[in-house]
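One chain comes next, on its own, written as structure tokens: the form predicted on its own.
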Amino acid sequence: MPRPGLAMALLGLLVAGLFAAALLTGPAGLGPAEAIRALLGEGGAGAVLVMREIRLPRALLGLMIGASLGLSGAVLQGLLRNPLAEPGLIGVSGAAALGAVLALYTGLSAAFPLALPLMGLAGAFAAVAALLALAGPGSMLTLILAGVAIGAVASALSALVLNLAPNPFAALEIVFWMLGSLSDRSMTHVALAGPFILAGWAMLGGLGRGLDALTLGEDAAASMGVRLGRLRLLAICGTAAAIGAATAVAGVIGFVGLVVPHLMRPLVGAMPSRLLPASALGGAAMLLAADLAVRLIAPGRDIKLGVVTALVGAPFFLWLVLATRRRLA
């Protein structure tokens, strides 16, 4: 028997446990009150750089992305009414990625680092533009096909950039990129990310209650006075704004928006309204909790993020396809 009340509190404690152990692991060999003496300002300036240029920017953006990610996954899910829809369904996270590896083809990303994010926002933004303009107000199949779509359309030519690489150099700064990472961000790509990652929580936190009706399908919630339109809008819109801020400055991560809800529904049930926040605190416990697992297995050789989520995710996508087969069957 669910009991979401204690889920959430569980949820939450584990949020600020993993937020804190982020903040106290690293190679610098800072000591517990150390780096909360640094983090307030005090103490060493190499400990206080550690701390407010490192530690913190990189704890910050696991819990936005992490959060964004689930709380996405879950909207799209009780959207489309398909366990298996995740962010990426809609193409906005190829879209950005293929604003940033334009960034790095260029070169601007050299000359001006701020070019890499700012390209894989327009890129996310222009996806929106185009899904709207394809999907027009017609059902949510026509929305899924153009999302595919989109997506397809961007991989193929973020794989066209990659062979058109001037040097293995480029490719290989491409690639990596591409499997997403924390590491040597800062507070500047908290600041750019934060605005977009709030105003998407702002549009997606309020629609539990609509897809708590939608549930009952399409024309039982317009007859509860749903406007599926805006519905879907918002939806569209807020995942666009919280998802491409996230893959503009950390890559593409994968998967946690797909395993998160499903992780929450057994512990908060299936309502949308009691799954959305839940979704987005195991999101970040989840992004937080592999950002740890980065660092602490394999800490000079720096494995990329979206490796471990896609470690963890990919098995679990397995389960979930031959679950729904056996069901289905």
Contents of the next structure:
Amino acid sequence: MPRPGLAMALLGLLVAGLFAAALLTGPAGLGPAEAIRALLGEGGAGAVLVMREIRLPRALLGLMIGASLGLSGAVLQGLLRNPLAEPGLIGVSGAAALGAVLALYTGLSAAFPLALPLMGLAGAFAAVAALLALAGPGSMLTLILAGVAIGAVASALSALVLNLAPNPFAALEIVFWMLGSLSDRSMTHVALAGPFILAGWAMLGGLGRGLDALTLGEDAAASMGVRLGRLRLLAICGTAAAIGAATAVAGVIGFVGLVVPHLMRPLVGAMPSRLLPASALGGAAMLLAADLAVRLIAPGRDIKLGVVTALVGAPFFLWLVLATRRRLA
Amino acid sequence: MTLLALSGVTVRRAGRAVVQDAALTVAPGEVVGLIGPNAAGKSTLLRAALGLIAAEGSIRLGREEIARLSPPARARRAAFLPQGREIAWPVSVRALVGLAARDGAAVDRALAATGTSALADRPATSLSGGEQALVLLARALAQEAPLLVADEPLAGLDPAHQLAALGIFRARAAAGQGVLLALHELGLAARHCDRVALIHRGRILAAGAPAEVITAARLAEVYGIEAEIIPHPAGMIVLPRRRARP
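For comparison with the form predicted on its own, kindly provide the form predicted in complex with its partner chain.
All chains and molecules follow, beginning with the one already shown.
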């Protein structure tokens, strides 16, 4: 029997612990007391710089992006009533990646570093506009199909850009960026992505009750008083804002949005209104943990975050498949 | 005052009228059956009556035109049990029944009325088809709206579960609420509904007391069958014998 209250409290503690660990981990060799003082602006200028300009933005982005992935994954699974739905499904992350790849390819990002996240955001906006125009007011099916089509176009164009890369180093830079990472991000990235991510959370956070009703299908939900058109619009725009901004600053981070809701269901139950906040916390915990693993396991090799989440997430998913099979047998 | 009043209702799909100029009322205290062959427009008419799809004509829930009511206001006036028994997630029966309930007491009443209180803590997806049907009915009851609309609520149920559901509909009518059911089983419709409406190719051909609407001649015309109508103390028995020769 799930114990939602206890599970949420433990998840909250886990996220707080991982956030603190993220602030205390790094090659600068600061002790905990020194790190906290530096975070508050005391102590040596170097330590203050490390804490405020390197570790804090990285930890904040891990928290925000992880929560966005978990939350929007849970929302989309509830909206589409499909356990395989994930934030990448609506094509926005692919389009944001394309925008960023173009910034790298054209050299804009070398001349003006913020061009990369800004073009990523532009790609995400274009994708949302195309998605809403293509899907129309009608069904969830046209929405998914339009999202898949936009994602396919974006990934094809990204591949084309890669194909046309002027030299192997440019190609490598693009590929590495696409693998997803939180290293070397600044507070400017936080300021750039933060408002969109918070706006996305505001749109997604209140959808729980409507998604609960959708458990019984669209007709039943509408007859229970759910405004389906509004629900759909908020779910898509909220996901697009949060995931578009997240991808624009961190690249494509897969598997978190897919796996986290599955991990949370045994803990808090399958009702979307319970699952949404739990998945936000679970996503934050998973991404913070993955980013810690990146720094602790192979500090010198710069293993990309998206690689770690897929490496960890896929076996988790397999385990879930086996657990489900045992339960059904 | 009627709970539901349709007049001149037409529903178009891809330019074709799938329901045409339909009129139907449901008053407090009555169970009304909507019968007709597959694809006659039963589900479409029910969905239009609840404002789930666009329709021309006048649809009133209580005193108000449905177009002027917000979705939550509609939900307070009418509860709907759709045809498919879709339950997407393994949520507990209690949580599922409470989806549109005002409070826990309403959930308890609905569970008790359907005899599903013992299932309250089970995952709804682990129940048998009959149990799921009763639990989904409890979900609609827990909305505690004066009108209950159910699309094929008896399909796929054994006689015990059918009688349980029919008993619930009758009890609601006795309590002064209204029930509108789409049904395929003509004998059940004849015995358990106060009035029936026969819909064929989108038009309501006849409406009234079951004995007046369900006649051998109409069944031949609408279903293309030769049927015997057998009087019985508990109501009439409809016995389809063979398909009529064209």
